[in-house]
Structure formats: structure tokens, C-alpha cells
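Presented below, as C-alpha cells, is a lone chain in the form predicted alone.
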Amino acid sequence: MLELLQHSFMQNAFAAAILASIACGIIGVYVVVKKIVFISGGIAHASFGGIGLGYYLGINPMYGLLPFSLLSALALGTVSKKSKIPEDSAIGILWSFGMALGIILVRLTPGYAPNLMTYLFGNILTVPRFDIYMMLGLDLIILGTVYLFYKEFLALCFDEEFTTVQGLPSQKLYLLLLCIIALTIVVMIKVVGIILVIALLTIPAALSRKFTYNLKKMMFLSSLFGGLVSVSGIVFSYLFDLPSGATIILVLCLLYGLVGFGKELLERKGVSFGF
């Protein structure tokens, strides 16, 4: 391990790890609190237009999927809660639509467009220094974020209605929440990349889930998990010359099952991990 860390990228990749595991750690158990893994899936899927908008602009995609994540975030909030369309159409008409603009944008730059595949399937081990500050005050604005609205987006998930029964802008705050999400999603882009992030999204929240319904508890416990699961899949990845995106969620989902089977084997015999 300490081998490791003598290479600068390999710096950069476990401390972008740290830094997505913090994001993906609390607002992944807002996602699955509320039950919006589809909606948030949306949103990664359709922020694909910003890269491409990024690379026909010739601007680093970062300065595109950003703006564009939000603006998804938004959009889709907004038809899913005030369109007639059911909100299930209204998700997989943006999500495709921000892919295909994403595509046709790609298609239309001159010459190759480099590192595009580090934008859909992730590549940790190549994330610059300039993304690890990038990745550090996007976690620094949803951390405050999560502090000030703490309550509210507690009621919000799990009684929307009695948040707008006692007065609170519901809609306001599940499109701020729902923003919160792509900034989680901008995060975690070059870790898992974009076909993936919904999985670092949502496993180690529903991992958590299994000790605790403690919504406080849930966010330490999950940003835990996800912070030592995308530490061993770097290492396994850089050891054994894998995908280091992939590798992540495949050791998150072997932890999953592990972790399921053995707590229901355990619970049989009388022995009780809630906290």
C-alpha cells in the first residue's frame, strides 16, 4: 500500500475516492430513503449532454456537465411533479435525450475525442489534480447544504405530504435535493463514470440500511462502506490491471451479497447487528 501512494496518481485516485464516498455516503441515503433511484439514474445518464457540449466547445467537460446536470436535475423534478406525463415516461425521455444530444455533440467535434470513455465507465487512476479541488468543493457545498436542510429533507423523504401540510416549500426543497444529486453525480463521474454511478449512488446506502434506520447513522456507515470498498477496488484494479471503475462496483456488490447472507445466516442463530 504505501508503494502505492509514492505514485501522484495514485494519490489522486484515493483521494478522489475518499471525496466521492463522502458525497455518494449521504446523499445515497436520501436516495433510497425516498425511493428516487430511477429519477437519479435520469439524472446521470441525461448529464451526458454537457460532456459532449464540453468537447464540442473545446472546454474541459467538467465545465459542461455541471451546468448541464443541474439544468437535468431540474428539468426532470420539474416535469416528473407538474407534467401529465407519468413520471417513469417523463424520466426516459430525458434521460435519452440528454445521451443522444451527448452523442451527436461528440460526433459533430473535430478530431478524436480524448478520454471520453474515462466519462463513462470512470478511470480513477487518471483523474488530475484539478478534479481532485473540484470534487473537494462540490463535497464542501453538499455537506453545507445537508446541514442547513437537514430536517427538511428528512420530512421530505419520508412524508412529503405532511412537509407541505406544515408549510414547508416541498417542491422547492425536492428540487434543491434533486440538485444536491447531480452535484453527487458530477463527483462521482471519474471514479465509476456515468454508466455506473448510480450503483456507488445506492449500494452502500442500502448497505447501511441493513444495520441501521438511523438516517445519521445510515450516512457514516455508507460513506464508510463506500470509502473502503473504492480503496480495495483501486488496489485490486492497479494490481491486477482491471478496469478500476467496474472493479469498484464489482467488489461493492460482492460485499452486498456477503454482507446480506451473512447477516440473515447470523440472525437465524439469535444474533442481532441493528444499532
Second form
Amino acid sequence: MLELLQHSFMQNAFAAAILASIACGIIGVYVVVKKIVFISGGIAHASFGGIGLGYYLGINPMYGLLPFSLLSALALGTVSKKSKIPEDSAIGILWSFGMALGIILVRLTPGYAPNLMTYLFGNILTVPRFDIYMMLGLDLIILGTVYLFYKEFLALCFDEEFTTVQGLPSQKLYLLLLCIIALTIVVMIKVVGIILVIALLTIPAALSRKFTYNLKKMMFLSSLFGGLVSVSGIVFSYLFDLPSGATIILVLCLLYGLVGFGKELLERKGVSFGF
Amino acid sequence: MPEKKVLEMREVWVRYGSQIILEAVNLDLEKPEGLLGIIGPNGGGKTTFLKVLLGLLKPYRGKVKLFGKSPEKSRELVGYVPQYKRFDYDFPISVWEVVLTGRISHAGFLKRYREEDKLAAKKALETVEMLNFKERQIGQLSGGQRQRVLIARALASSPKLLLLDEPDSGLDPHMQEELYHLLGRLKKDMAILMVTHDLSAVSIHVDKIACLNRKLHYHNSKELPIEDLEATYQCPVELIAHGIPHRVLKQHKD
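Okay, that one was the form predicted alone. Can I see the form predicted in complex with the partner chain too?
First the chain shown before, then all remaining chains and molecules of the complex.
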């Protein structure tokens, strides 16, 4: 086991897994309690346009991804609330628009697009050192924002209308929350890829909800679950030569199923959880 | 300086698309005390009416003033109790945290809640007799208790006007009676306006009644002409007046 850690690519992989788990553990809780899983999926997929743009311009695709994901968040947040068409239709349209744009841009780029699959499905074993620093910076921004806006985000998620009536700019707060979700998605893309981002954003948070009714404790627990599962997922994927992102998600789903089933069973016998 | 009117609505019209929801609504509340009950059928514009007062909806014609200012600018004087059934009661939030959100604009942006905010929240919970439940997650309360917590949240900001959206729906008669009793105490310190589709709400605690079904029928009294009720509900009044515990409606004239 320990010799695994001697490879520098493995060190990077573990660092990336842990940084991603912190971000998605905390932000995933907001996504789950405010029931904005679908819009988060929309941001993730629309962001693919940014990766395509990065390839097309010949820059690091992460540079294309970052502004594009923020733009997608703002566009989705505004259109879904303001437009006359139903929210889920608006999300569906922007979701596929970003994806299609990305595919066209990649196709228009001369030559072969290396690592394209990395962005779609993630490959944590190839995360470069630079990306780790970028993830660390984004994690700090995410943590700082949640620290500053904790009481506002809690009020917004529980009762958006009341927050407006209290005189707070709830629409702007909502857009800020979506932007933070976009940053979280950027942090996670190298770990599990665009297609599987939603799993890492929802499963650890949904799992933590089974144990506590306190938002802060939920954030802590869901980061912990995410971290443990991604690290063990990496080890499995290394040992059995499986794709890392998919392995992490499968372990997560398995754990969710087991915990859900086990808890149900124990509660029927009168054992109660929660702390 | 003469005291500002609590509420002044002049010829307020609201429409959604081509459909008119509120038609030429006029209403005055002079003093910050007393309980006004607004009854009307479902779809009669009751929630829209409240949204106009909260500044969430702009009428396309007419004037709305609360305490002499626009609804957006008078929000700190208004407490709002939404329909408690529309919440996700699995939400990870405690009674205490819910009531504190009623102080969110007082505490200030990006700041933690101060001692005086906590004191106000505590007082509000005492008023509705729910302080013992402050650590409970809101899902672990009965319907009547949830309703009280939402009232406490509105009271935390010491409003002069309290707006309630169908506070009595889904409560059993005993809990309804407790709720009216609470409102009866509160109405000495603030004006209370509650909308409801339930006529049994027209109990002894209500001071004045209005009927709302697109148009607002209001005669600045507790007595409700049968013609108004029939115009509002468009059905014989005997049907809807059946079973009112405290009879406040006029007897039929023969």
C-alpha cells in the first residue's frame, strides 16, 4: 500500500481527491437541500463549451473552463428564473447547447484533441501539479464564500421568498451560490469528469443527511465521506486497472445503498442514529 | 406629525397575462392594531393580494402604500407568515435557526447574529410558547407548532403589520382555536391581516372582515352583508356559513 504513495502521480491523485471532496462535500449540501441537482448538472455539462473553447484557442482547457462555467451558471440562473418557459426546459436547452458548442469547437481544432476523454470521464491519475494548485486556490475561494455568506445561504435555501421579503438581494445570492457550484464543478472535473460530477456533488451530501439535521455537521460529514470514498476508489482503480472516476462513483453508490439499507434495518429494530 | 396609515390601497389592479386577478381593490387600515380577516374562495386572488403588499408583485395600475412608503421600502415594519405547508420539512434546520432568519436584515450583511438578535428571537419564541422546542429540527414538530415557529420568525423583527397566508388551513379545531387566541393577543401591538378560505376562521378574535374574489368587498366592520358573501362565493350563503362556531354573520332577513 505504502509504495503507492511514493509515485508522484499518486500523491497528486490523492491531493486532488481530497481537495475535490472538500469542495463537493460543502457545496453538495446546498445542492441537495435546495434541490438544485438538475441545474447543477446543467452548469457542469454546459461548461463543456469552455473546454472546447480552450482547445480551439490552443490554451490550457482549464482556462476556458473556468470563465465558461461561471458564465453558464449566471445564464442558467437568470434564464431559469426570468424566462417564460418552464425552468427545467430552460436548463435542458442550455445543458445541450454548451455540450454541442464544445463538440463543434473540438472538431474545428486542427489535429487530435488529446486528453478530451479526461474532461468527460475524469482521470485522476494524470492530474498535473499545476491543476492541484488551481484546485487549492478554488477550494479556498469556496470555503471563504461559504464562511462569509453562511447565514444568508441558509436563509435562501430554506425560504427564498421570505429572504426577499426581509430585504435581502435573494436573486443575487442565488446567482452567487450557482457561481460557487460552478467553481466546485471545475475543481471536480479532473477527478470524475463532467459526466459524473453530479454523483460526487449529490451522493456524499445525501448520505450525510441520513445522520444529522445540522447543516454544518452535514458539510463536515459529506466531505469526510467523499474523501474516504475517493481515496479508496483511487486505490481500487489502481489495483484493478479500472477508470478512476467511474470506480469512485460506483463505490459511492454502493456505500449509499448499504448505509440506506442498513439504517432502515436497524431503525426497524429500534436503534436510532444522529448526532 | 399625524401617524402614518398602516395600509393604503387605491384602485389596485393586478393581472397575469390577460387574466385579471385583482380588480380595483381599495383598502385602508388606519391604526397599527386589530385583526382583519380576508375570506374568499381558492383562486380568488388572496395570495396575489399578499404578494402585492410584500412588494413581490407590482400592480399594473393603482397605488399601494404601507406606512406611507412603497411596499419594498417598508419591509422592516412588515412580518410575513407564509403557508406553512409549502416547506420541505426534511430541511436540516432547527427551530432556533429558522427564527433567527427573521433577524437577518437587522444583523447586517456578512455578519454573524448579535446578542440583541438572539434576544429578539428568544422573545419571539416565548411569545408563541415554543422556546422549549428551540433545538428541534422543524420536521419534528406538529402542524400547529410549525405554524407557531413561522409566526415567531415574523415576530422576531418586531413588525407593526403582520400578514398571514391561510394560517388555519390543515390545523385541527383545537389548534385553530389556539392560533386565534395567539393572534388575539398579538393584535393589541400590531395590525394583523390574515387571508383564509375557511369561513370558520371568522371567529370572535377577528375585528373586521373583508371578502375577496377578484374584487374586495369591505365595509370597515365585522358584519358582512349576505350580498357580499354571495357575490364572493357565488353560492347560497347557508352552504358556506354552516357550522361556524361563533356566529358573527347577520341573521337572514325574512
